[in-house]
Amino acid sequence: MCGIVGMVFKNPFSARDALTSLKRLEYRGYDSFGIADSNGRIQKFVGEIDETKAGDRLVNTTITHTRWATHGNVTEANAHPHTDCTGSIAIVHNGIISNFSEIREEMKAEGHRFASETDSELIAHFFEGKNIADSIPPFFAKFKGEYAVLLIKKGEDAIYAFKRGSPLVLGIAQDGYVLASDIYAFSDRTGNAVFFNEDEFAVVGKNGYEFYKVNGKLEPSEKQVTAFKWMAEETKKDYEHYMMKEIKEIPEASRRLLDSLEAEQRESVESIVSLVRNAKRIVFVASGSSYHASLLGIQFLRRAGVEAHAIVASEFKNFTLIDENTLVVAVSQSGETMDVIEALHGIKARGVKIASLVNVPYSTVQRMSHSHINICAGQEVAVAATKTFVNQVLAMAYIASLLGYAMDMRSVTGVFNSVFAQEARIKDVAKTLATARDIYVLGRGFSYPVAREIALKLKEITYIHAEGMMAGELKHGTLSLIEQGTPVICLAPKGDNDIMSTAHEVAGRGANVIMFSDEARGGIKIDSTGKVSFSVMAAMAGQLLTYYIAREKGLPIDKPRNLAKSVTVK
């Protein structure tokens, strides 16, 4: 989940520019950051990226890193880059070395001295005193886990790059090259990229690059340059936080998606519809908010007469059986979610078709798919999924509508502003919930996945324990936790009398009931044109409620503790 950027240019550039490119990847981790150059200088800092820390010095080759801590606490010593014993080799690493303890003990016995608690430092020590290219096959044979690594040697204007599992891409700029975890690091510089495949190694110098396949030895690999387009918003504009900006972008993002599905992505849509029709069953694989969107997706498809299931990516191999009659639909905002990628590994070779819904073009998940849809949400910087969640839901509903689920997609986008009209009321409710210890969110049918999504947002951003659950399950245990003043949010689409009965039941036990319904009823009014519309509007209201609770508590809304936007480790 860390972000790495390496730059090598024909002409000297400011080290500050390198950190500016790294800043674009800060959503991948923001515990600490660092920079190393080919002159041998290394700087490391705890906290969010501050470009000014690099000073005004000029460099030709540099590697940088922004960290989401896995091995070792958040300290300056554990920040990247890391070096070997001599200081002649510096590396940055995204991923996890799974046999870290074993290798560390071996290296200690060989006399290596370690300056950090990290698994990453071992990589620098492995290459100490060795020819880098010659040592790549033995490295891949010895080091288990996932890694994208950038390595430089003092006095050389070249970057050695290699990957297994974790994402890595080369950007081809006008006068040099940028290596990074994803294209957003250099999308302001160039629209041309070369994507690393699994087990590949590259040597990138200021005058060119060479790629090799690592297969027990190095084999030259021919690579294609891909032209890409990536729409990104880099500033918060007039908003205090990216999260609010991105919530307010939902109407525009949803209209952009629907226009795209009906025009430039029409062929991709038809391909996925055909894959669904030819499959015996559909299995969604996703994590976090994307999983909750998938829980809605299977309801849409089932109402179109399609057998559909959703599996949490990290448990995919334990909970599902797939064969050549199965269509697996991978759902991932970044397209680099490691749990999703792990689930997809190997199934293509078994004749299983893969479709995907992603937000980042040319991502690993997209490139593993037979067919894909870009959800067109644009760059989402805040950790919380907001417009990406809504667009995932709308993309799934659109596919279901083409398979027989009767609904008017455009009617959904027509009532977005009704949620924003409730903003003052949502602020008032947020003030009453800011001191809550626990919040329960109840839903049924279509509103159940939304209940889980709202609860996730509350946990992520407000640090309040929240549980989203099926309302019918409340009486099978959780009801014992309801006491005087316990906040319970009830999602009540029009005509859902069962959820109203549940609301009365918890109110009778002293709960502070907050209704999300078509009537005010002392809660938050949700205008909708149907169940899909209610699900989307209730999710948006939950996003706003979460935002204002966190703001009331003075929390770091865009960068909550311990989390990162793109989860690229298992």
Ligand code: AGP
Second form
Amino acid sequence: MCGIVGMVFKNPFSARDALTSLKRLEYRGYDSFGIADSNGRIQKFVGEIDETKAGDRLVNTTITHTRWATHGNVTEANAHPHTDCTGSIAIVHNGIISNFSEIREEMKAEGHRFASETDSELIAHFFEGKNIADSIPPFFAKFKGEYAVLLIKKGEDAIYAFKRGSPLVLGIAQDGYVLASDIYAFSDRTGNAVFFNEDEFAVVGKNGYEFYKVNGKLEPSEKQVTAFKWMAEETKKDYEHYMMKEIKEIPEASRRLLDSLEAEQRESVESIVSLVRNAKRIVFVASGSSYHASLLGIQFLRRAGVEAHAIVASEFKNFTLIDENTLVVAVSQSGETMDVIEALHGIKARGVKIASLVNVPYSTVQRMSHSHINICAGQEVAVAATKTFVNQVLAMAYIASLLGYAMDMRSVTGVFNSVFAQEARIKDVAKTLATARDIYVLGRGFSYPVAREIALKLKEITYIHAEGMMAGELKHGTLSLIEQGTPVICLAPKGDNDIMSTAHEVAGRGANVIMFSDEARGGIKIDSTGKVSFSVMAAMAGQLLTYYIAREKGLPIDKPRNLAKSVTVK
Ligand code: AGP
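Since the one above is the form predicted alone, can you give the form predicted in complex with the named molecule too?
To see the whole picture, the full complex is given below, headed by that same chain.
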């Protein structure tokens, strides 16, 4: 997954400004970056975006790219933009060309010379010496896979933009236009956007734009301008990392969500509750932390008497119980996770209803849904999902409470601050775990999804191998891995005696047992009022623990290696 931004303005702007806009999409990938302008200048760099590197030359049209490497190593040559043999066409691309090997061989035979190992470079060579618009239908016919592409020609102040599979949106600013992977690239400039649909092409110039449907030929298409609201990005304020800022925002973000669900999103909530009531089966589809939130969601719904399943998005095609009696609930903070989008493709045609819980407004997943709820967490910059995970869980609990699951949402959110009272203790525990090789996190019932979520946080932020699992399963094999000093985190809500016997089992084999429970007992105190609040508070404590371990290890907390915030490739 990568981030692309194109800018074309009536008045010249500095190349540095172009990279500043690109930096707002850095969470989509940060291996390398580059910029091309309509004067034919191209600059490419390995590493995170440094806007100063572009210098302050004045330009009218730019395309920029921040990369998360798929085809080809992280090198300057593989950084975008890429050009054709003549250097007069430059492109940036987000997505994957699935038939790139055969196309590359064909082009080589035609005499094209390639400067990179990437699939993306083939796109520039395809348009070499051709009329761009005339060549769009043949391009869509030839190139398989996903792509959002911005193309410029030397000496021309226009951007050619086309999309299949990967997200692309046009921002309508005061004196020009911004094309980008998502609205966040330009939400500081405008609240008006035009969203690309599948197989669409647009020519965007200084004075206007034209959209076309690509259907074997170009068919002009009328497009609606959508007004959107998105919170202005705040800086890290006085926090050292976005991850800590976003954890500390949880109490405020959860209140904002509940206020919204009871007021401006009430209609959406009622629509989703009605979809649940009319469905025979509810199937959550999600990835990563959103999947772990969904594992809690199915527990809440089952306690309201609703049959529910949670399927990992990348495995969804193997799940067969999908028909007109099914409601699929897509859970995705970015709303751009390709595994989730792929899962949703084609199911509407089978009569399946789609609801979604998203954080980024007007994201692709939202626009594929019959009904959606925004989880109102505000922008989450750190790769690690923290406040968005909590708000996803609360949104699902809220819907379940309207379907009969008796729980008091306000009492749940009212206790979150007590986790922060444990911060010094959590920091001390983190110091003892910084050198761990493996960490096990055990939970039962509502705490099992939290065990998996804490293990994921540990892996992605501290680079320590961690396993989150059902406590009852440990004795069926994994117990053999417990040695003297192995750290085992046990999530022990009030009254869960079974987890206590598991804790004794591992302690008896020399494990370093760390209890998350209502009594400190040398571990971390979770002062909860019930199962839902325990789950959320244990997750928050796990987020803080992960943060402090990674900080102790001096790791890049907001941008961990190999990862990106929005996984827009399969
Ligand atoms: C969570 O900390 C990770 N960043 C990752 O697992 C993430 O939850 C997953 O990629 C799903 O993202 P989404 O919610 O935007 O779909």
